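As a starting point, one isolated chain is supplied in structure tokens, in the form predicted in complex with D-malate.
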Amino acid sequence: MAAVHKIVVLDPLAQEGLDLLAATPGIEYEVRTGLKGPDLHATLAEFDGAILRSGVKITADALEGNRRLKAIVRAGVGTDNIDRTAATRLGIVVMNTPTGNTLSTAEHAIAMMMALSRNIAPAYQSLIEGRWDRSKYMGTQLADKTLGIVGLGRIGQAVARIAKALQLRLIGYDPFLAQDRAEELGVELVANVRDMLPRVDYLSVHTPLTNETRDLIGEPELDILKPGVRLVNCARGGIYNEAALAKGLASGRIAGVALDVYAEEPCKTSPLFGMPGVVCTPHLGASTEEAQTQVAVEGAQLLIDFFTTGAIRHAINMAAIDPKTLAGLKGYLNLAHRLGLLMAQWAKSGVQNCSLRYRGEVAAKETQLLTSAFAAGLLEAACEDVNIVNAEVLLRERGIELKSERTTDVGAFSSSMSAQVSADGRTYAAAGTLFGNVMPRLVKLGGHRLETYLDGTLLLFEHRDVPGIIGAIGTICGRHNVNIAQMSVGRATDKPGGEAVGALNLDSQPPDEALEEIRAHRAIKTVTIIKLPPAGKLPDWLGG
């Protein structure tokens, strides 16, 4: 008798998804919702697959010692409730359904803007309390107002399209959106979020919660927001600082706040609840019949395909590469990914196009996979579930061109990979190679040769090649107790006085004051901190 694969459904799921599981021979399912702690741990050990929304947290503890579970499917986008490193370590594939709820969430953000503008919630409340307050609830029109959109991925772009039809003026910020794509959407791109804050009547965020987006609107931003602004968050709690929002509302700087998501969920009390100008919903962005049917059916199908045919789609922690190819390319995939991480942090934002050049022996390998690995590194900090499988598609969706070429001519190294990224009117260039087949090294930066480990904390500096630079930086690092593990400089010509670059491998992140002191040196033009994984650490999708 063929083996039966047991699936546990950990959150309420649309019936259509359950029906699909029930109709598939060889698949059995059970619904067990509201689990945590030891109950969740014990349940996960009894099943081959699991499907959930955002109501359950699959932590490392919940997976500890699990020898049975093979696949976890998130019926939705964000996988921040699943410890994917723990899952990867146990060989569990984590998949999601990235597009099923895009439109519903975009519509919810627009509904929130409208609810704020027309006082829908308080007006109805006053009506059921027996009042007929026509003058109290004077609203504002959306047409001809300015909407700022932070994050122009799937949902942000859908919001832009609807908002355009409502005759809003659109300003946007996303570190990865080509100018042409922004023009198609009718969005004026700005160089950073701060630049848009004094200009927008409405602000809607559509990014993951990252170190960069946490507290995007906090107390320091209150003074620069346009007075009377209305703020919407249907992305992730924590992007707006809830205490700062309460302060801004109380002072009158902010006219309205609409939240669907909270720093802590479920959120049953908040200083914001009940304040005038606030509309809140309990994480309902994706809660439409259509979106839930779509994510449930897509999610169930992912599990069915995985258990009946072995097919893996939308995996966020594993690459669909056969083990032999993987073994031959692992070192280069790691190098390509690290170069992508470096370029994203060096160029920072406004990325328009990228090109890669493979030279020497590596040019004869499957460079398409290396190009995808570079794209995954480039987008890793910006997009939640990027990996070698989806990275190039994500770049294309943002209108960013990624070209590659290869030449088997051997240069200074038997193999090398160079990357160029155009961003904010400048071209950033770097090249890397592998030492001993496994150790990634940076061998060119901005056209200058050097040699640096591609791991840990790097401090890159562009400078004029005059005496005393290395001593000055060394002294500043020493004063701030930052140990320099390795140092390398490269200059454009053999003569001193010209353009030069330097890279330091540091044992810890220098404090901001140290960076300011380095920046203040008269011959130093730019200073950038780059954070890379420790030596030997591979990305999840590469089995790290």
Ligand code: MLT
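Coords for the form predicted alone, given the form predicted in complex with D-malate:
No partners, no molecules, just the chain.
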């Protein structure tokens, strides 16, 4: 008799998804909603798979000691309500449905822009209160205004297409959107977000919440924003600082704010609620019948495929790699991922294409997986839930070309991998290898050979090879109480005085004042801070 796999539905799910589960032989499901604490813990221990939306939170405590659950599906994009680290440790695959709510969320962002522009909510409220205040609610049209879009993934690109049809001028920032794709969308790319702030009449964000995007608009940005700007956030709470937005509204610098997401949810109080020029909704971006049907069907199908064929799609915490392959590649996957993280922070923006070269013994291994791991590192800060499974697809969506080649000829090391990234008219190059099969090392930066640890906080500096440069940087770091753990330098030729690079492993992040002092040195060309995981820390999808 064939095995029966039991699925628990933890949040209300569209009937079409339930019907799909019911129609599949070997699958049984139960709906148990609103669970938490001991009840959720006990329920998860009874089932092989679970599907949920954003209502239930699967914490480490809810999974503790679970030996049965094999897969969790989030019917939606964000997985903040699932402890991915705890799931990974228990071997539970976590999957999401990244495409089902794209159009609905994009449409909601546009709807919020229109509501702000035409004062729809307060005008209706005035009618409810028995007033006819036509002159009080004079609006502004969208056509011929400038919209800034931060983040041009699936949803950002959908917003761009709709906005273009509404005759808006488009400015965009995304470090991983090819120029050709931007031109297709009619978007003018800028090098950083600050460059667009004085120019835009509307700003809409479509990025994950990361250290780089948290408080993207805060008090320091109020003086840069174009007076009368209207700000929209249907992505993740915390990208805009709500207290700063309230201050900007009160001063008149900001004309309108529309939020669908909040730093803490459910959100029932905010300094913005009730202020003139504000429209807020309770996280409704994906709340359309069509989106709910799509994510329910897609989520159900993910579980069905997993339990009936073993297929893993849209996994956000691990890759579909058999244990033998993983054991032989783990160190190189970690190296490739860290090289991707380094290149993303060094090249920063305007990435057009990438190429990888595998040399020596590693060239005989599964280099396609290594290429995917590099892409995952490259996109990690720019995309939500990027991993070895979806990274190359996300790169292609942004029009970025990724090539690889391999040679079994052995160079200075038995195995090495090198990466080149073209961005903003410049080519960035780096190479790495493994020491002892588990310790990733950076062995080349640009045309310069060096050796440094690929972990923690790195300070990279390009400079002229003149006496005293290392001492000067060391003195500045010491004055600002920044300890140097390791140092490596490399120059292009054997003769002093030419171009050179240096890499410092630091025990802490240098303050801005220290970096400005280093940049001010007459022999320093560029200074870049690179943040990498600690030594031994693996990404979630690799079992970290």
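Residue numbers count along the first chain shown, from 1. If you're wondering where the values come from, they're calculated on a predicted model, not measured in any experiment. Basically, rigid core = biggest C-alpha set you can superpose within 1.5 Å across the two forms.
The two forms, fitted on the rigid core, differ between these two forms by less than 2 Å at the CA of Tyr262. A movement of the C-alpha atom of Gly252 falling short of 2 angstroms is seen between these two forms when the two forms are aligned on their rigid core.
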